[in-house]
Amino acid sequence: MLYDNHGREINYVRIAVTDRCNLRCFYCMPEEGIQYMPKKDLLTFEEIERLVTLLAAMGISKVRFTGGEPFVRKDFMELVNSISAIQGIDSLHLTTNGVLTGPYVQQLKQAGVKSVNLSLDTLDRERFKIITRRDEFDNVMDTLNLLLKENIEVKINAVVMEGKNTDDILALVDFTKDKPVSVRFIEEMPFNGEGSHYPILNWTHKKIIDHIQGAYPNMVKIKDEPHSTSYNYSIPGHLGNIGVIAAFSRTFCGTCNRIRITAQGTLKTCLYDDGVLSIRDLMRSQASDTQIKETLSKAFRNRAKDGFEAERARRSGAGVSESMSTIGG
C-alpha cells in the first residue's frame, strides 16, 4: 500500500489523454478555447501503458481516464484495453461529456469499466447550448440511456452555476426519482481558464445541500464510501440518489486518495497545485522503472496537507486559472 507524507493512501490515479475537448463549457474555458498542446508533447499511449505498469506495481489500483474529452483521442478504446488488463488495476472508470461516446458503450461494458461520470449540467437543451456552446444534448442523453441499458453504473456531474443554471438543481434531483443513477451537484471552481467568474462563491456546498432539503425535507443522509468526495443522500422513493461536492470550499482534503497525471504528463499530487514534476520528461530522459518508482515515491512524500497549502505553494505566486481541460480534472 502506498501512502503520503500525512499518513493518507495512494491507490487512485486520474489520467487525462488529451487537453482537447469538443464542448466549450462555461466553467472549464474560454469561449475561444484554450491553445492546445502540439500532440508530440503528450505522453504516449505506450508511455501511458508504462506508467500505469509501474503505479499498479506501487499500489494504485483504480485508474480513471479524463481529459479533455477523452474520445476525442484517436483509438481511445485501445489505451481503455490495455489498462484493463494490467495486474493490479482492479477498478476503471471514465468520465467523459458523452458526445462521442455512445458507440462505444458496449466496448466498455467488455472492457470492465465500472462506472462512467457524465457532464450533464442541465436536463433543459436551451441552457445546455448555453452553457456548452454546442447544440449537443440529444447525443448526451442517448449516451446517458445506452450506459444505464448496459448497466453500467453512472455518475452525472452538474457544476452548479450562478446564473446559468441553478434553476435545474431540483430538476436533476427529480431526474433521479426514475432513473438509477447518482446526480453529485459540484461547487464551481476557477479552473476556467480565466479566474473565478464571481467575486464570492455565493452557491457553495452548504447553500446547495439547504436549497434542495428546502425541496425535499425528507432527504436523508447516507453512508458515504472511504475517500469519498461528496456529501451524499438518497430521497425516500428515488432509484438514484444524490451528492454535493465541496471542490472549491475543499473540505475533503483529509481523506483524499487521488493523484493526477495531465496530458502532457505532469504529476499532479493536488488539483491546486501546478506540477510537482514532469513524468513525461523523466521517461524520455531513459530513466529506468526504478528510478521512475523513487521519483514517484519522493513526489507523494511531499504532498501539500491540502488544497489551500498547494495553492499558496504555487511557484506563479498567483491564484488558479488554467482551464479543467488543461489539467485533467
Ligand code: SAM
Given for the second form:
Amino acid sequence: MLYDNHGREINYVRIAVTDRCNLRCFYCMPEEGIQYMPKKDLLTFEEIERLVTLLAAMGISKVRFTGGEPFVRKDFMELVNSISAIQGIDSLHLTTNGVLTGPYVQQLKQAGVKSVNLSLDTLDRERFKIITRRDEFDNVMDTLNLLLKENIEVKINAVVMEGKNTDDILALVDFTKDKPVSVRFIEEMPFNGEGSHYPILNWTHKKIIDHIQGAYPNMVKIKDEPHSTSYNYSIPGHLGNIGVIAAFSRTFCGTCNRIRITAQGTLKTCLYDDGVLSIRDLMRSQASDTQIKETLSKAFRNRAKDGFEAERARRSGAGVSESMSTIGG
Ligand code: SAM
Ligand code: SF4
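Please supply the coordinates for the form predicted together with the ligand, as a counterpart to the form predicted on its own shown previously.
Below is the entire complex, every chain and molecule, led by the chain shown above.
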C-alpha cells in the first residue's frame, strides 16, 4: 500500500488524456481563444501505459480517464482496453460529457469500466446550450440512457452556477426518482481559464444542501464510501440518490486518496497545486522504471496537507485560474 507524508493512502489516479473538448462549459473554458497543446506535448498511449504499470506496482488500483473530453482523442478505446489489462488495476472509471460516448457504451462495458461520471448541469435543452455553448443535449441524454441500459453505474456531475442553473437543482433531484443515478452537485471552482467568477461563492455545499432539504425535508444522510468527496443523501421512494461535493470549500482533503496526471503529463498530488513533477519529461529523458518510481515516491512523500496549503505553495504566487480541461476535474 502507498501512503503520503500525512498517512493518507494513495490508491487512485485520474488521467486527463487530452486537453481538447467539443464543449465550452462556462465553468471550465472560455468561449474562445483557448490554446490547445500540440499533440507532441501530450503523453502518448505507450507512456500512459508505462506510467500506470509502474503506479500499479506501487499500490494504485483505481484509474479514471478524464480530460478535456476523452472521446475527442483518437482511438481512446484502445487506451481503455490496454489499461484494463494491467495487473493490479481492478477499478476503471470514466468522466465524459457524453456527446460522443454513446457508440462506445458496449465497449466500455466489455472493458470492465465500473462507473461513468456524466457531466450534465441542467435538464433543459436551452440552458444546456447556454452553459456548454453547444447544442448537444440530445446526444448526452442518449448516452445516459444507453449507460443505464447496459447497467453501468452512472453519476451525474452538475456544477452549481449562480444565475445559470440554480433553478435546475430541484429538477435534477426529481430526476433521481425514476432513474438509478447519483446526481452530485459540485461547488464551482475558479478553474475556468479566467479565474474567479464571483467575489464570494454563494452556492456553497451548505447552501445547496439547505436548498434541497427545503423541498425534501425527508431527505436522509447515507453512509459515504471511504475517500468519498461527496456528502450523500437519499430521498425515500427515489431510485437514485444525491451527493454534494465541496470542491471549493475543500472539506474532504483529510481522506484524499488521489493523484492526477494532467494532459501534458504533469503530476498533481493535489487538485489545487500547480503541478509537482513533469512525468513526461522524466520519461523522455530515458529514466529507468526504478528512477521513475523513486521520483514518484518522493513526490508522494511531499504532499500538501490540504488544498489551501497546496494553493498557497503555487509557484506563480497567484490563485488557481487554469482551465479544468487540462486537469480533468
Ligand atoms: N469533459 C469531461 C466532462 O465534462 O465530464 C471530462 C473533463 S471535465 C474537466 C471533468 C469534470 O470537471 C466535469 O464533471 C466538470 O463538471 C468538472 N469541472 C470543470 N470545471 C469545473 C469548475 N470550474 N468547477 C467545478 N467543477 C468543474
Ligand atoms: Fe469540456 Fe468537460 Fe470542460 Fe465541459 S467540463 S468544457 S465538457 S472538459
